[in-house]
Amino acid sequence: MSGVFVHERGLCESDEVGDGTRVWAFAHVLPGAVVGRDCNICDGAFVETGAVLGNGVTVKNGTLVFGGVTCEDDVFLGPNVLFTNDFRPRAHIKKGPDQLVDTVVRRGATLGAGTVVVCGTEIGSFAFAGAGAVVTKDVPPHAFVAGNPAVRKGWVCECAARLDDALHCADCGSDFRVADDGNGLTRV
């Protein structure tokens, strides 16, 4: 794996890891996980077989990314984010990858520290889940969600600033409108 840094106490068993990616101490990337370029897999993180991370993904300390989870480019997973991949787990029932439920985190989304993502959900582009959120249903693009279960509290810009009632970002000057399909926002 030319161009990939693995800390002497990290373990990267996948052959599908892009250049510039860093795997830090006590992190473990299993064989069959796909990790893009310029990712940062921090201390104690776990990326399971069948998980897919795009380019520029940050996986902070203690985060668990199980098989069936796909994170597109530039996703930020805060410390101790947890994904599930089985609605009805039982220790005595062994399930293969085809029996697990997929989850997708779209480009540029952020999951704050301690977020739990129940399988079968899609988190939209540039959405933001506040610390400790429990995501049990799809999150629209640019939505800011928080709580247990997570509910929309507002909207956020691509720069992560909260949008005002006119869907304007005071930080970067971007403007948004409700998407044509009514699901989330799109930039004007």
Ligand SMILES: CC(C)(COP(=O)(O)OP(=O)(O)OC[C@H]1O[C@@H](n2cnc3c(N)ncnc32)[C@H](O)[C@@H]1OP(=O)(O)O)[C@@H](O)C(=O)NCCC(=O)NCCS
Contents of the next structure:
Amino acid sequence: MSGVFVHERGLCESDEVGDGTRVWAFAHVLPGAVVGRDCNICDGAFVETGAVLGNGVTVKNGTLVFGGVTCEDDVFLGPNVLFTNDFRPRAHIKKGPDQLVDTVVRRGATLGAGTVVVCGTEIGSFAFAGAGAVVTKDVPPHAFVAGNPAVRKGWVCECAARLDDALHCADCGSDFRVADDGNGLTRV
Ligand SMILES: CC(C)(COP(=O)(O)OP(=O)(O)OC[C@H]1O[C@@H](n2cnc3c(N)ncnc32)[C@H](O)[C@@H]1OP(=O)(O)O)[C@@H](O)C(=O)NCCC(=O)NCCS
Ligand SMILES: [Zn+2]
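Structure of the form predicted in complex with the ligand (previous: the form predicted on its own):
Next comes the full complex, and the chain you just saw is listed first.
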């Protein structure tokens, strides 16, 4: 943990945090949360026991990452992103970790500001949720989704630009095709 920066008003209680990660003021990383290398946990963020973040993950201000959530490498969580882990919560019904519902955000995906993620969903690699999206079902790799409930409005490149109808990125020149399993896109 020698290579971890924790702001003097940040609270990092996990001993599984990778080198180069920064935990800023009023952010709280609980014991048993796993955080990779070179992550940025911004002011007021919360990373709970049982949450897993890969390397290079950005967690912007006020974002809540509860147990059962996994974010793979290079995921970007905008400010006030809100995960859930209990599909039908009741205050009087106490649930253990094995009764909670997992969520996974695949490598390189972006969740815009204020995205709400209903648990049990998988957000595919390099997918992009627009600000304020409410994700209620799986999002295919490279899909651009927005709204409540979030629906697919297009496709995005690894560079985050929209793809044209030929699945070409005018910004960086990348080309994509439908993945062999029919779920989202893959780079040509
Ligand atoms: C998604 C985004 C990048 C815009 O992308 P874009 O390719 O320029 O999208 P467009 O403006 O062409 O919009 C495409 C469609 O999606 C809709 N749309 C775009 N963003 C939306 C949003 N956040 N919520 C709902 N609908 C949205 C547009 O209204 C449009 O709908 P239509 O085709 O029915 O008219 C931008 O709106 C966004 O949400 N960025 C995230 C910003 C953010 O949260 N940053 C966090 C760090 S500060
Ligand atoms: Zn591109």
